[in-house]
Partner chain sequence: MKSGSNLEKLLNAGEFVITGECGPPRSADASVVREKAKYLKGYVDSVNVTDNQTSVVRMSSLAGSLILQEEGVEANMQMVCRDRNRIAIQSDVLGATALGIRNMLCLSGDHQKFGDHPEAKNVFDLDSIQLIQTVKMMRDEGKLISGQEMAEGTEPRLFIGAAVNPFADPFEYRVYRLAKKIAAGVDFVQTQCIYNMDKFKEYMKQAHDMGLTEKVHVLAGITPMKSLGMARYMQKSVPGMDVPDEIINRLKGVEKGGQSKEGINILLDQIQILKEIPGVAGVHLMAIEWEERVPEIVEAAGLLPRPTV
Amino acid sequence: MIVGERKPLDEILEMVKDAKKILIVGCKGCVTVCNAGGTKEVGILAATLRLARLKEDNPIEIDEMTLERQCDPEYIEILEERAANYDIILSMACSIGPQYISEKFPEAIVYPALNTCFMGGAQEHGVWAEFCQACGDCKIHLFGGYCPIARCSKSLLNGPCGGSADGKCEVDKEIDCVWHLIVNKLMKQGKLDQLTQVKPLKNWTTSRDGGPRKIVREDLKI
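Taking the sequence provided, give its structure as one chain in the form predicted on its own.
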(Lines of atoms letter the chains of each structure in order from A and count residues from 1; the text may use other names and numbers.)
(Lines give C-alpha, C1' and ligand atoms only; values in the text may rest on other atoms or scores of the structure.)
Protein backbone atom coordinates (compact mmCIF):
# COMPACT_ATOMS: atom_id res chain seq x y z
CA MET A 1 0.00 0.00 0.00
CA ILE A 2 0.97 3.64 -0.26
CA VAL A 3 1.95 4.88 3.19
CA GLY A 4 1.48 8.50 4.15
CA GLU A 5 1.41 10.68 7.24
CA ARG A 6 -0.32 13.93 8.07
CA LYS A 7 1.59 17.13 7.48
CA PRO A 8 2.56 19.13 10.59
CA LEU A 9 -0.34 21.18 11.92
CA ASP A 10 1.58 24.45 11.55
CA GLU A 11 2.06 23.77 7.84
CA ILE A 12 -1.64 23.05 7.32
CA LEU A 13 -2.65 26.13 9.31
CA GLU A 14 -0.42 28.23 7.08
CA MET A 15 -2.10 26.74 4.00
CA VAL A 16 -5.58 27.73 5.18
CA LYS A 17 -4.73 30.96 7.03
CA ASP A 18 -6.81 33.15 4.71
CA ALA A 19 -9.65 30.68 4.20
CA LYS A 20 -13.08 31.08 5.79
CA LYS A 21 -14.64 27.87 4.51
CA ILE A 22 -12.83 24.66 3.61
CA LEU A 23 -13.63 21.06 2.74
CA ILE A 24 -11.48 18.24 4.08
CA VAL A 25 -11.67 15.16 1.85
CA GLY A 26 -10.45 11.81 3.11
CA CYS A 27 -9.85 8.54 1.26
CA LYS A 28 -10.98 5.01 2.18
CA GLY A 29 -7.97 3.48 0.42
CA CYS A 30 -4.38 3.08 1.54
CA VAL A 31 -4.31 6.11 3.84
CA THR A 32 -7.23 4.71 5.83
CA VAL A 33 -5.32 1.48 6.35
CA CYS A 34 -2.25 3.34 7.62
CA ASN A 35 -4.41 5.63 9.80
CA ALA A 36 -3.47 8.83 8.00
CA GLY A 37 -6.46 9.96 5.95
CA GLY A 38 -9.61 8.01 6.70
CA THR A 39 -12.87 9.24 8.17
CA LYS A 40 -11.46 9.28 11.69
CA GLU A 41 -8.41 11.30 10.68
CA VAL A 42 -10.57 13.76 8.71
CA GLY A 43 -12.61 14.37 11.84
CA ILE A 44 -9.53 14.82 14.01
CA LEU A 45 -7.96 17.32 11.61
CA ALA A 46 -11.22 19.26 11.26
CA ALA A 47 -11.64 19.53 15.03
CA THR A 48 -8.01 20.52 15.49
CA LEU A 49 -8.20 23.25 12.86
CA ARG A 50 -11.43 24.63 14.32
CA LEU A 51 -9.90 24.87 17.78
CA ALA A 52 -6.68 26.40 16.49
CA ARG A 53 -8.55 29.08 14.58
CA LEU A 54 -10.84 29.83 17.52
CA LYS A 55 -7.76 30.46 19.65
CA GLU A 56 -6.68 32.97 17.02
CA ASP A 57 -10.13 34.57 17.18
CA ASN A 58 -10.46 33.70 13.51
CA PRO A 59 -13.13 30.96 13.24
CA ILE A 60 -13.30 28.76 10.17
CA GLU A 61 -16.16 26.74 8.67
CA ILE A 62 -15.12 23.18 7.84
CA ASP A 63 -17.05 20.44 6.07
CA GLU A 64 -15.89 16.83 6.03
CA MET A 65 -16.29 13.91 3.66
CA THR A 66 -14.43 10.72 2.80
CA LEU A 67 -14.40 9.31 -0.71
CA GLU A 68 -14.19 5.64 -1.61
CA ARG A 69 -10.93 6.43 -3.37
CA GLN A 70 -9.27 9.58 -4.67
CA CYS A 71 -7.21 7.79 -7.32
CA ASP A 72 -10.22 6.95 -9.53
CA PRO A 73 -11.99 9.73 -11.47
CA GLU A 74 -15.39 8.13 -10.93
CA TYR A 75 -15.19 8.72 -7.19
CA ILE A 76 -14.15 12.35 -7.63
CA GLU A 77 -17.43 13.07 -9.45
CA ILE A 78 -19.25 13.35 -6.13
CA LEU A 79 -17.47 16.69 -5.57
CA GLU A 80 -18.98 18.18 -8.72
CA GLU A 81 -21.65 20.26 -6.99
CA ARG A 82 -19.53 21.13 -3.95
CA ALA A 83 -16.06 22.06 -5.16
CA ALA A 84 -16.94 25.65 -5.98
CA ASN A 85 -18.40 26.29 -2.51
CA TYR A 86 -15.08 26.35 -0.68
CA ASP A 87 -12.07 28.61 -0.46
CA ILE A 88 -9.81 25.57 -0.18
CA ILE A 89 -10.13 21.79 -0.48
CA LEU A 90 -7.73 19.84 1.73
CA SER A 91 -7.06 16.35 0.41
CA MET A 92 -6.15 13.69 2.96
CA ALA A 93 -4.98 11.17 0.38
CA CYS A 94 -1.69 10.24 -1.21
CA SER A 95 -0.43 12.85 -3.67
CA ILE A 96 -2.58 11.33 -6.40
CA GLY A 97 -5.73 12.59 -4.67
CA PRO A 98 -5.05 16.35 -4.73
CA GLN A 99 -3.75 16.05 -8.30
CA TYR A 100 -6.93 14.31 -9.46
CA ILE A 101 -9.17 16.80 -7.70
CA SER A 102 -7.18 19.74 -9.07
CA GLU A 103 -7.38 18.40 -12.60
CA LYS A 104 -11.10 17.69 -12.36
CA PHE A 105 -11.92 21.12 -10.90
CA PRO A 106 -9.42 23.64 -12.34
CA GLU A 107 -10.93 26.57 -10.46
CA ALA A 108 -10.62 24.90 -7.08
CA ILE A 109 -7.67 25.53 -4.76
CA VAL A 110 -6.57 22.10 -3.60
CA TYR A 111 -3.84 21.44 -1.04
CA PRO A 112 -2.38 18.17 0.27
CA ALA A 113 -2.84 17.54 3.97
CA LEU A 114 -0.63 14.44 3.87
CA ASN A 115 2.95 13.67 2.92
CA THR A 116 3.20 10.59 0.69
CA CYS A 117 6.06 8.56 2.15
CA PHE A 118 6.57 5.18 0.47
CA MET A 119 5.11 1.85 -0.66
CA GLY A 120 5.18 -0.60 2.17
CA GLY A 121 3.36 -2.65 4.75
CA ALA A 122 2.69 -2.98 8.46
CA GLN A 123 5.38 -4.52 10.65
CA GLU A 124 3.38 -4.20 13.84
CA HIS A 125 0.49 -2.11 15.06
CA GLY A 126 1.33 1.52 14.33
CA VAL A 127 4.56 0.74 12.47
CA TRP A 128 4.91 0.73 8.67
CA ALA A 129 8.06 0.12 6.63
CA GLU A 130 9.09 0.57 3.01
CA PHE A 131 9.18 -2.60 0.92
CA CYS A 132 9.06 -1.40 -2.70
CA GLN A 133 10.34 1.46 -4.89
CA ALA A 134 8.15 0.54 -7.87
CA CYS A 135 11.13 0.18 -10.21
CA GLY A 136 8.97 -1.51 -12.84
CA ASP A 137 11.24 -4.57 -13.18
CA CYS A 138 10.69 -6.76 -10.10
CA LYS A 139 13.49 -9.24 -9.38
CA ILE A 140 12.71 -10.33 -5.82
CA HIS A 141 12.50 -13.95 -6.99
CA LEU A 142 16.29 -13.81 -7.38
CA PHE A 143 16.75 -12.66 -3.78
CA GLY A 144 14.67 -15.06 -1.75
CA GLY A 145 11.58 -12.87 -1.98
CA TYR A 146 13.26 -9.74 -0.60
CA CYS A 147 13.88 -6.44 -2.40
CA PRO A 148 17.46 -5.20 -1.99
CA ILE A 149 16.63 -1.95 -3.80
CA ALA A 150 14.04 -0.80 -1.27
CA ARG A 151 15.17 -2.62 1.85
CA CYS A 152 18.95 -2.23 1.72
CA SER A 153 20.00 1.17 3.08
CA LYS A 154 22.49 1.39 0.21
CA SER A 155 20.25 -0.29 -2.41
CA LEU A 156 22.98 -2.81 -3.17
CA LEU A 157 22.04 -5.27 -5.91
CA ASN A 158 25.07 -7.56 -5.79
CA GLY A 159 25.73 -8.62 -2.25
CA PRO A 160 26.15 -7.05 1.18
CA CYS A 161 28.45 -4.14 1.93
CA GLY A 162 30.19 -5.99 4.76
CA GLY A 163 29.31 -3.41 7.38
CA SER A 164 26.42 -5.23 9.07
CA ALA A 165 26.73 -6.90 12.46
CA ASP A 166 24.47 -9.51 14.03
CA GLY A 167 22.06 -9.16 11.13
CA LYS A 168 21.62 -5.41 11.62
CA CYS A 169 22.47 -2.58 9.23
CA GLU A 170 25.46 -0.35 10.03
CA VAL A 171 23.41 2.69 9.01
CA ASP A 172 20.83 2.04 11.74
CA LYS A 173 20.93 -0.83 14.24
CA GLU A 174 17.11 -0.90 14.23
CA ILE A 175 17.12 -1.97 10.55
CA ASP A 176 17.48 -5.62 9.59
CA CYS A 177 20.23 -6.14 7.02
CA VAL A 178 18.21 -7.38 4.07
CA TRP A 179 21.25 -9.13 2.65
CA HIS A 180 21.51 -11.12 5.87
CA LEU A 181 17.90 -12.15 5.32
CA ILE A 182 18.51 -12.93 1.64
CA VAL A 183 21.54 -15.14 2.29
CA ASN A 184 19.83 -17.06 5.09
CA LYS A 185 16.71 -17.63 2.98
CA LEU A 186 18.62 -18.85 -0.07
CA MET A 187 20.78 -21.12 2.10
CA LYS A 188 17.64 -22.77 3.49
CA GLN A 189 16.32 -23.20 -0.05
CA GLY A 190 19.61 -24.59 -1.32
CA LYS A 191 19.81 -21.77 -3.88
CA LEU A 192 22.73 -19.75 -2.58
CA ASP A 193 24.49 -20.22 -5.91
CA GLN A 194 22.01 -17.71 -7.37
CA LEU A 195 24.07 -14.97 -5.76
CA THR A 196 27.17 -15.91 -7.76
CA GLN A 197 25.54 -14.49 -10.86
CA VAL A 198 26.23 -10.76 -11.21
CA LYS A 199 23.01 -8.80 -11.55
CA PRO A 200 23.13 -5.94 -14.09
CA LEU A 201 22.47 -2.42 -12.88
CA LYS A 202 18.88 -1.30 -12.90
CA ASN A 203 18.00 0.70 -15.99
CA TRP A 204 15.98 3.38 -14.27
CA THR A 205 15.55 5.30 -17.52
CA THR A 206 13.77 2.33 -19.06
CA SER A 207 11.68 1.85 -15.93
CA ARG A 208 10.54 5.44 -16.10
CA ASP A 209 10.24 5.27 -19.89
CA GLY A 210 11.18 8.92 -20.19
CA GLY A 211 8.26 10.28 -18.17
CA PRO A 212 5.24 9.33 -16.08
CA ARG A 213 4.57 5.63 -16.48
CA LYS A 214 1.27 4.23 -17.72
CA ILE A 215 -0.29 0.78 -17.97
CA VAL A 216 -2.92 0.23 -20.66
CA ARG A 217 -5.15 -2.87 -20.48
CA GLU A 218 -7.01 -3.00 -23.78
CA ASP A 219 -9.25 -5.78 -22.45
CA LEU A 220 -10.57 -3.47 -19.72
CA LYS A 221 -11.06 -0.30 -21.76
CA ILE A 222 -14.62 0.76 -22.48
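Positions refer to the first chain, counted from 1. Bear in mind that the values here come from a model prediction, so they are computed numbers and not experimental data. Take the two forms, superpose them, and find the largest set of C-alpha atoms that agree within 1.5 Å; that set is the rigid core. First, how it differs from the form predicted together with its partner chain.
Residue displacement note: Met65 has its CA displaced by under 2 Å between these two forms (rigid core superposed).
For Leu157, a C-alpha deviation below 2 angstroms is recorded between these two forms after rigid-core alignment.
Moving on from the form predicted on its own, please list the structure of the form predicted together with its partner chain.
Single chain only below; no partners, no other molecules.
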Protein backbone atom coordinates (compact mmCIF):
# COMPACT_ATOMS: atom_id res chain seq x y z
CA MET A 1 0.00 0.00 0.00
CA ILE A 2 0.91 3.65 -0.16
CA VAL A 3 2.05 4.71 3.27
CA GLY A 4 1.49 8.28 4.36
CA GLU A 5 1.95 10.34 7.45
CA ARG A 6 0.02 13.39 8.56
CA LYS A 7 1.85 16.67 8.20
CA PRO A 8 2.84 18.47 11.40
CA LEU A 9 -0.05 20.43 12.89
CA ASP A 10 1.76 23.77 12.56
CA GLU A 11 2.16 23.28 8.83
CA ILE A 12 -1.55 22.51 8.44
CA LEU A 13 -2.56 25.45 10.65
CA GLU A 14 -0.48 27.71 8.43
CA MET A 15 -2.25 26.33 5.33
CA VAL A 16 -5.70 27.11 6.69
CA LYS A 17 -4.85 30.30 8.59
CA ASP A 18 -7.02 32.58 6.42
CA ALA A 19 -9.89 30.11 6.00
CA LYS A 20 -13.17 30.34 7.88
CA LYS A 21 -14.80 27.24 6.50
CA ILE A 22 -13.01 24.13 5.31
CA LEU A 23 -13.72 20.56 4.31
CA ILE A 24 -11.44 17.74 5.40
CA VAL A 25 -11.66 14.77 3.04
CA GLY A 26 -10.33 11.38 4.06
CA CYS A 27 -9.82 8.30 1.92
CA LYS A 28 -10.87 4.72 2.66
CA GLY A 29 -7.94 3.25 0.72
CA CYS A 30 -4.32 2.80 1.76
CA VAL A 31 -4.21 5.76 4.13
CA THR A 32 -7.04 4.27 6.19
CA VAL A 33 -5.07 1.05 6.51
CA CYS A 34 -1.94 2.87 7.60
CA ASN A 35 -3.89 5.03 10.06
CA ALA A 36 -3.00 8.31 8.41
CA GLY A 37 -6.07 9.60 6.56
CA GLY A 38 -9.19 7.53 7.22
CA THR A 39 -12.44 8.57 8.91
CA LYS A 40 -10.85 8.38 12.33
CA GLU A 41 -7.90 10.58 11.41
CA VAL A 42 -10.21 13.08 9.66
CA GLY A 43 -12.13 13.40 12.93
CA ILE A 44 -8.99 13.83 14.98
CA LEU A 45 -7.55 16.48 12.67
CA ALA A 46 -10.86 18.38 12.53
CA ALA A 47 -11.18 18.41 16.32
CA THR A 48 -7.56 19.47 16.74
CA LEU A 49 -7.87 22.32 14.24
CA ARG A 50 -11.13 23.56 15.78
CA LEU A 51 -9.55 23.61 19.19
CA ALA A 52 -6.39 25.34 18.02
CA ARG A 53 -8.39 28.05 16.27
CA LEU A 54 -10.72 28.51 19.24
CA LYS A 55 -7.67 29.11 21.38
CA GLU A 56 -6.63 31.84 18.97
CA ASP A 57 -10.13 33.27 19.27
CA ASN A 58 -10.54 32.73 15.55
CA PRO A 59 -12.98 29.83 15.20
CA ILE A 60 -13.09 27.76 12.05
CA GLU A 61 -15.98 25.77 10.65
CA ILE A 62 -14.97 22.31 9.52
CA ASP A 63 -16.97 19.67 7.69
CA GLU A 64 -15.71 16.12 7.50
CA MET A 65 -16.16 13.35 5.00
CA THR A 66 -14.32 10.27 3.79
CA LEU A 67 -14.45 9.05 0.21
CA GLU A 68 -14.27 5.45 -0.95
CA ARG A 69 -11.09 6.40 -2.80
CA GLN A 70 -9.60 9.64 -4.02
CA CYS A 71 -7.59 8.09 -6.83
CA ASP A 72 -10.61 7.31 -8.97
CA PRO A 73 -12.60 10.05 -10.75
CA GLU A 74 -15.97 8.45 -10.03
CA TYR A 75 -15.51 8.74 -6.28
CA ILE A 76 -14.51 12.39 -6.49
CA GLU A 77 -17.74 13.40 -8.23
CA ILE A 78 -19.59 13.32 -4.95
CA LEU A 79 -17.85 16.58 -4.07
CA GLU A 80 -19.49 18.32 -7.04
CA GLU A 81 -22.21 20.07 -5.09
CA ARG A 82 -20.08 20.90 -2.10
CA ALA A 83 -16.71 21.96 -3.43
CA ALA A 84 -17.69 25.58 -3.91
CA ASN A 85 -18.89 25.93 -0.31
CA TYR A 86 -15.45 25.94 1.28
CA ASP A 87 -12.51 28.29 1.46
CA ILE A 88 -10.20 25.29 1.46
CA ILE A 89 -10.45 21.57 0.89
CA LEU A 90 -7.91 19.63 2.90
CA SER A 91 -7.29 16.15 1.54
CA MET A 92 -6.06 13.40 3.81
CA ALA A 93 -5.41 10.98 0.93
CA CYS A 94 -1.98 10.30 -0.52
CA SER A 95 -0.90 13.07 -2.89
CA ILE A 96 -3.01 11.56 -5.66
CA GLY A 97 -6.20 12.65 -3.87
CA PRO A 98 -5.55 16.40 -3.68
CA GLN A 99 -4.32 16.32 -7.28
CA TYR A 100 -7.50 14.63 -8.47
CA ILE A 101 -9.71 17.00 -6.50
CA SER A 102 -7.99 20.16 -7.66
CA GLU A 103 -8.04 18.99 -11.26
CA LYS A 104 -11.73 18.14 -11.12
CA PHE A 105 -12.66 21.40 -9.36
CA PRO A 106 -10.34 24.07 -10.75
CA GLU A 107 -11.93 26.80 -8.60
CA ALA A 108 -11.30 24.98 -5.36
CA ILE A 109 -8.23 25.57 -3.22
CA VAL A 110 -6.94 22.15 -2.24
CA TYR A 111 -4.16 21.35 0.21
CA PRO A 112 -2.53 18.04 1.13
CA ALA A 113 -2.73 17.20 4.82
CA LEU A 114 -0.48 14.17 4.46
CA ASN A 115 3.04 13.54 3.29
CA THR A 116 3.02 10.56 0.97
CA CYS A 117 6.00 8.55 2.15
CA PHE A 118 6.51 5.25 0.37
CA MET A 119 5.11 1.96 -0.85
CA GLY A 120 5.41 -0.54 1.89
CA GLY A 121 3.75 -2.56 4.55
CA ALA A 122 3.21 -2.84 8.28
CA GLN A 123 5.97 -4.56 10.23
CA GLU A 124 4.30 -4.39 13.59
CA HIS A 125 1.58 -2.30 15.11
CA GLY A 126 2.46 1.31 14.41
CA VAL A 127 5.52 0.53 12.28
CA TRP A 128 5.64 0.62 8.49
CA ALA A 129 8.60 0.19 6.16
CA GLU A 130 9.39 0.72 2.51
CA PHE A 131 9.42 -2.36 0.28
CA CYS A 132 9.00 -1.17 -3.28
CA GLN A 133 10.11 1.69 -5.48
CA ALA A 134 7.87 0.84 -8.45
CA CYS A 135 10.78 0.44 -10.85
CA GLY A 136 8.41 -1.29 -13.24
CA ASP A 137 10.52 -4.41 -13.74
CA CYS A 138 10.33 -6.66 -10.69
CA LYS A 139 13.32 -8.93 -10.09
CA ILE A 140 12.99 -9.82 -6.42
CA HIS A 141 13.14 -13.55 -7.22
CA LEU A 142 16.82 -13.06 -8.12
CA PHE A 143 17.52 -11.61 -4.68
CA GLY A 144 16.05 -14.15 -2.31
CA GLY A 145 12.69 -12.42 -2.41
CA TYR A 146 14.02 -9.08 -1.22
CA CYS A 147 14.13 -5.85 -3.22
CA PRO A 148 17.58 -4.24 -3.24
CA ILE A 149 16.33 -1.28 -5.29
CA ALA A 150 13.96 -0.10 -2.60
CA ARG A 151 15.58 -1.55 0.47
CA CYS A 152 19.30 -0.93 -0.05
CA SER A 153 20.23 2.70 0.66
CA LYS A 154 22.38 2.67 -2.47
CA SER A 155 20.07 0.42 -4.54
CA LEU A 156 23.03 -1.89 -5.16
CA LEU A 157 22.32 -4.84 -7.43
CA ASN A 158 25.66 -6.40 -6.47
CA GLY A 159 25.81 -5.68 -2.77
CA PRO A 160 26.53 -5.49 0.04
CA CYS A 161 28.75 -2.43 0.27
CA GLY A 162 31.47 -2.32 2.90
CA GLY A 163 29.40 -0.36 5.35
CA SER A 164 27.06 -2.94 6.81
CA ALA A 165 27.69 -3.95 10.39
CA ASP A 166 25.78 -6.46 12.49
CA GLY A 167 23.18 -6.74 9.75
CA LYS A 168 22.38 -3.05 9.84
CA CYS A 169 22.80 -0.36 7.22
CA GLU A 170 25.47 2.27 7.83
CA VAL A 171 22.95 4.97 6.99
CA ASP A 172 20.81 4.19 10.02
CA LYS A 173 20.97 1.47 12.65
CA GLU A 174 17.18 1.17 12.35
CA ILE A 175 17.49 0.00 8.74
CA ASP A 176 18.18 -3.67 8.11
CA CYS A 177 20.95 -4.20 5.55
CA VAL A 178 18.88 -5.87 2.87
CA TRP A 179 22.02 -7.37 1.37
CA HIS A 180 22.75 -9.02 4.67
CA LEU A 181 19.30 -10.63 4.45
CA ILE A 182 19.79 -11.58 0.79
CA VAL A 183 23.23 -13.13 1.34
CA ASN A 184 22.20 -15.07 4.43
CA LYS A 185 19.10 -16.44 2.78
CA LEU A 186 20.77 -17.47 -0.47
CA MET A 187 23.75 -19.00 1.34
CA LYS A 188 21.39 -20.97 3.54
CA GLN A 189 19.56 -22.16 0.43
CA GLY A 190 22.88 -23.13 -1.13
CA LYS A 191 22.34 -20.70 -4.00
CA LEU A 192 25.79 -19.19 -3.93
CA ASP A 193 25.81 -19.09 -7.72
CA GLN A 194 23.07 -16.47 -7.64
CA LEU A 195 25.33 -14.34 -5.50
CA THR A 196 28.53 -14.70 -7.47
CA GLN A 197 26.92 -13.91 -10.80
CA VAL A 198 27.40 -10.26 -11.76
CA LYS A 199 23.96 -8.69 -12.04
CA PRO A 200 23.78 -6.60 -15.19
CA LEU A 201 23.01 -2.90 -15.42
CA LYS A 202 19.41 -2.07 -14.77
CA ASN A 203 17.27 -0.63 -17.50
CA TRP A 204 15.59 2.30 -15.80
CA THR A 205 13.22 3.16 -18.64
CA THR A 206 10.35 1.41 -16.87
CA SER A 207 11.06 3.43 -13.74
CA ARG A 208 10.40 7.14 -13.16
CA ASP A 209 13.52 7.86 -15.22
CA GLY A 210 11.57 7.07 -18.37
CA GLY A 211 9.22 9.96 -17.58
CA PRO A 212 5.83 9.84 -15.83
CA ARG A 213 4.31 6.46 -16.46
CA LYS A 214 0.94 5.37 -17.74
CA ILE A 215 -0.67 1.98 -18.26
CA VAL A 216 -3.29 1.61 -20.98
CA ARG A 217 -5.35 -1.58 -20.95
CA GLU A 218 -7.28 -1.69 -24.20
CA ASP A 219 -9.26 -4.68 -22.98
CA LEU A 220 -10.72 -2.63 -20.15
CA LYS A 221 -11.43 0.59 -22.00
CA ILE A 222 -15.05 1.40 -22.66
